[in-house]
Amino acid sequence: FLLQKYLYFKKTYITCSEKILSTKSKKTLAKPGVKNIVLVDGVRTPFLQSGTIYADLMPHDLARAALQGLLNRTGLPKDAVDYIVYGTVIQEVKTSNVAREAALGAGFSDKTPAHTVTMACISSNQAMTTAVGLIAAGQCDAVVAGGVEFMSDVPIRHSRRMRKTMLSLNKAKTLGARLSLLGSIRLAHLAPELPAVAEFSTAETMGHSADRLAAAFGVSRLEQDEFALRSHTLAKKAQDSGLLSDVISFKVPGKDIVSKDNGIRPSTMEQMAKLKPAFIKPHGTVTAANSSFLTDGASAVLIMSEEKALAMGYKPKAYLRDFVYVSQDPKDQLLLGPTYATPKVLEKSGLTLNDIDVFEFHEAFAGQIMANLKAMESDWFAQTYMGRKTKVGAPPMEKFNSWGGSLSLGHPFAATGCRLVTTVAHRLQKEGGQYGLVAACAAGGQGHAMVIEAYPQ
């Protein structure tokens, strides 16, 4: 009897010990001789559908609000920031270096340099990794990174012929020369050049490409609508539960205070099924309901060396670890960035898919997400296109975008990257995980992935 009892307790002790070790023994990704770089905090303005409450603003107004929100939340002295990097995609010509204009407006020192980057939907990811590089190189200790997009007012140009005539008019020296130029203007010259979310190299819109990609991977309309409904449902739950703590309140001049995203709208499968295809008609599967919508918004994060953050009394949220950028064929693989980037960043970190506790992928279209998940689960795709012996493996859905995503929260092109990283940090804290992975596709057939490690609580 005593022997049985001893063996029972021994077995129980070993089992408990194994459980404790399995949750606590994950290695840290700190590297000898390499600075630990941390995310101190991150904020964003509410993401609003374009043409709504932000409609009368300019991009730098939103960027300034995000920067001021970050200063307020962190209590950061404005002169403690060494550098500011901001991303944007559709540039407002009056504020082409929006980083500098927003920084000055937010009250940062005029001695703090700022520059703007652009890399389509991964522009603020590029801003953040630029910050990481500046700190790793010893050039800076504290960098603010972010992104802004303002789709309520985009530049609409005159036609090329009209622009040439107007520039020539400016140089014309005589009345006769001016009258001759004015007489050359034809009605067709007055047609404006409207902006389009299309690839320059292929002339194909991203939605059209997403529809083709979904068809190539056999993603049905039903699957896309189900995923979109999941995104909206989870976003609404997260919003109602107060989990979207990165959102700051913003007083819109002449209007009300805005404090939450306005594109989260859980529908029903029946209502979604009524919508017609948006790009490939009449047989396409991508609709307005299973695509991300045009959005206005801005985000900002404070990135520091761990040493500097601790010296200033901060408790960081997460370590920013390995990251990769990838590029592939912009015609047939435009939106497959996550499939290519995920295994590369895992290998760089020495991790497996099973080590990741939290996944945050950018949701451009439901069809794009489902196509990536199917590509990641395909041995044939891995062998044929990626030079791998076996498939990457798809993230388990219980770990995937569990607070909603771009389909529901909105997608201001250059602001989404910071939202993804901040959400991973918050989910790791909330769920007790150690590693998170961010991945996103971008125009031009590019993509990005980053591993984030929870800061010890």
Contents of the next structure:
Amino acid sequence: FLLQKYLYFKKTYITCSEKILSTKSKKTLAKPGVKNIVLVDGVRTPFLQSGTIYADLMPHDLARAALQGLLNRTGLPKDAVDYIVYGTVIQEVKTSNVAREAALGAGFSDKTPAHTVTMACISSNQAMTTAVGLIAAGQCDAVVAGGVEFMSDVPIRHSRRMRKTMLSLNKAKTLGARLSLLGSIRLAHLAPELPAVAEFSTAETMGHSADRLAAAFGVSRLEQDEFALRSHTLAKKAQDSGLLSDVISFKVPGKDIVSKDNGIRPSTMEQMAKLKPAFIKPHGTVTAANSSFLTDGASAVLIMSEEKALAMGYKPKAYLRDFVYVSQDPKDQLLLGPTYATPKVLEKSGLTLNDIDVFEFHEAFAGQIMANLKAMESDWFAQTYMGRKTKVGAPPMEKFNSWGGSLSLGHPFAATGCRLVTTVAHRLQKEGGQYGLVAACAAGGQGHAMVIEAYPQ
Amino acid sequence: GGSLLCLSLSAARTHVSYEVKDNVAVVRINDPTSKVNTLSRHMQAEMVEVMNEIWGNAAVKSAVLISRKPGCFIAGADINMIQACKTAEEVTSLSQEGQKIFDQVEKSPIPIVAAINGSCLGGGLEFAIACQYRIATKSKKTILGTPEVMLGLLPGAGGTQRLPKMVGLPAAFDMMLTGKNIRPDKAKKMGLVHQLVDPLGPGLKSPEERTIEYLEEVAVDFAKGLAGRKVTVEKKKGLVQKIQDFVMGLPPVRKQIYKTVHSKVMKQSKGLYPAPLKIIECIQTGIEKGNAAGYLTESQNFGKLAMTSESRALIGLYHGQVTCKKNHFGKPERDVKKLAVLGAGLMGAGIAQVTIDKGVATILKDTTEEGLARGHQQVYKGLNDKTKKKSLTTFERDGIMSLLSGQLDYRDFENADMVIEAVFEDLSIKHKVVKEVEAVIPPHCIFATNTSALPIKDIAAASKRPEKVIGMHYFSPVDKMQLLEIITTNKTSKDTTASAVAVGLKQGKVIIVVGDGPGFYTTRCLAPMLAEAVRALQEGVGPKKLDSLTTGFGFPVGAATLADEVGIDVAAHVAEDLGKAFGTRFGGGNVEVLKMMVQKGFKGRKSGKGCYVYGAKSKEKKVNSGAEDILKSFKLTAPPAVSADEDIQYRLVSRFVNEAVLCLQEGILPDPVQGDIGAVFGLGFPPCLGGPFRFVDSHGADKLVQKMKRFEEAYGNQFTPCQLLLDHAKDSSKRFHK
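Structure of the form predicted together with the partner chain, please, following the form predicted on its own?
Zooming out: every chain and molecule, the one shown earlier first.
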């Protein structure tokens, strides 16, 4: 049954690409008075499961690798960059402006300023749109954007009580005062505080919310496992056929050269069915196999005004067009960002879902993707919760994440956005489409979508 | 043909329906005539019919019991069904019928899963715990409990027998003796439910609808698992549980527990409430003498309790409370979306807290920064305490606080829909405030005054639009006290009243609406009783003795403590004002006693000293010797004929009751129900007596009048029974409650 389903995907995929190739040349989305902004190129380090080969690095090491990779790939003169914006979610406190630390290490000019942004899983989307804004406002011509996430090491803190005692200890003047402070330490104060992928506002972990979301939309365990398997199968195929050309090779200090993502593992439905639910026990549906895994990785893109890119002799890959950010209830609609963002950005661009040739949606959980697809397919949801007259419709599966997604390639939170945009550009080139759509959800109940237009080849 | 037959039968049923899905019978309950499901005769009959069909169907391997109502599983037995019974035997047989049904459920040949969403109380919980497995949603509406004790009853359908076995003796006592609601998380920890299901948000259906559907899906899965023996009912017991079971297995330990619980109940209830003692007896009999004896005691005690005056009083209060939680003045023309409170004192801040708590933007205005900061802190603390109890998250707390705007000026008052003033109780200050506020508020804005004694019409005299002026008398502490007394003048418009009631209901209040006059209803009843209390103190009854006499009668707070809580200064103020308005009838104790105490700084709890000394951490309250000295200087001789303990109790109560009846006679009170609710919820009139009017009915107006005549001889007109009370004394068929 599964094989059949997979073959079906494959078949429709082929017929569809033929169709796209035959119907060509729609209008361009250029707007009068608005600068054309282009993606020159994008790269990423291999995305590795956390705790594997990158385990001994620091976040800025990974970011540096991505930045150097971008320099190598584009041959960009190091002083040609006006600005660098980088995203990160879980911050290493020593390198809180990781953008600057990585840029200096990557050999960018020390005259190039850099700042770090954070917006959960859409942090590098935010980095890219910040770059777009700088260029559109005429303040910069060439900006590097990117994102890094390093889950092999996270800040684990002393308890608040312990921190307070330690800080007071610094101020204590006499030995007696110090001893009395030390004496106030209790065993319970030594318990550390671990960061959790949980909403601050609701204290609910994201997996738990995803499970409830899947249940709310009636997404079955089977549907989720099937979608996860599809993601891994397509990612494996893309990897084997060399389609993942955004991946650069990275000589890890003290280790070998890494040049491939290591989380792609097509399994079988039977094996996946054996897993117990990871968050809502015992009756939940979200498991380790149908969720994205903790990942280390970094990505970077070069964004320029079209004139500048052409003046420097580049052949851009795509135009970055309209984008939106949305936000909604962080409890019950935490992961519905794509549902809200998609119709909004399409409207902005004057497009419909049918105009889009390539969809790249961030796959946080298979259940989250399926819930979003069902929400987008529902008139009732559009009318009741989005104040829209009709549904926007769900993307056709043959155009959707066809080179794998976050479930299989991995999801280093702040690095995923650049991967999505670069993948759209590459797929548009490869498949010959004109418009691509990126959409993603993020913690805090936020979301993002961007329309990307192929650069004429 | 079988399924067709099943359909045609169920079509005739209105309350219980079922369908068989995959060998699981899903039984759905829904009383179409009410917002909640109750175990009425009708519901029970259909349930028995359905269960018998299910048990007779060999294809059914398990069952799920679920309600179709979003906020209610089963809210309990039908109280009217119990009240309709004339004898204890009738009620006992009702109980036995219930026991029989749940016994069959407990011995069901197929596993039954109770899928609980919303209130699961009383008989509803007894039904659920007779089932083999329980799954509850974590919805805020889901509560489990045995509230029967609050109606003077006991769980009469096996609850006293099953609960101790399920949750252990201490927890079972706690549940049944307090009647408290248990939230789902706690229920799981206690072993009251086996699984929890998270409520769902928006999906392809409304969250409420889909959550019930999801609960059903999960329950059906568990039912299948139970039938296929993939899910086990028995939980593995931890070490603590094993030790506890062992300890509870020792008869001397159990004996000690019964003894401790009994003495605790006696201490708290002063022996005035029979239900808790009967509950202890049922549990003890079941455990010590076996099931048969236990169930028999349960049904017999249930019958006996239903016939007690205490139960009737408590049920009367329950019905009264339901009535007073409705708006009888229609829907106001516009909703109050922005409220302004003047004065950030104890009352003002309390009003602001209960308003923002319900999502209404509120301005809290004071004249000084210190006052404002104190009020702001009070609101914050009130909400923060809720986060400590986990009934609120810190995030929700912050969101609620963001609705509060503390300020010193009249900024934004032009957008206020209602202003409630809680400034100092002085007519000239109130007049000044009315004028200032009316200069800045929009024409539709209502001006409410939170005075406890000043007539509203006197305050309204300064207003340009008296139809928009109304009294809203809150009780301190506002976030704890349930009552709101709304006072209308003959100029107050109906829409103004409707709006004030709507705001009060939103704030979660139980509301009485009374006519205008000095002290309205509640303060007017309390004043003579406090005057009598002062007299008793002057006559040499110490504060502690006075407290024990009043609590011994059923008042939750003793008269001396109450005076300290209200504030001696407030009491003095009220006594003087009402004394002027009503003359010698409000005499008794000398107002100068109170004034002298205020002068010395003994203003009650808020100043650290009143009748008692406060502040020290020791639990034993110490009598304020300074107050004792004052009392000595005003010493009166107690007339021996009316100074026995019981006499003192009836002197206090009869003055309260007589004034209440007079309020009804004069039309200040619209009906006895609101009179009872106001007295119990606002002033702590003994709940076991059901309020002053029910007390007259049950005690007998003639007997009360006799006592009053005796007191009248000793003290004069303070004890002259009012005409309405005399009418009732003359004709025993006259009753305030049917």
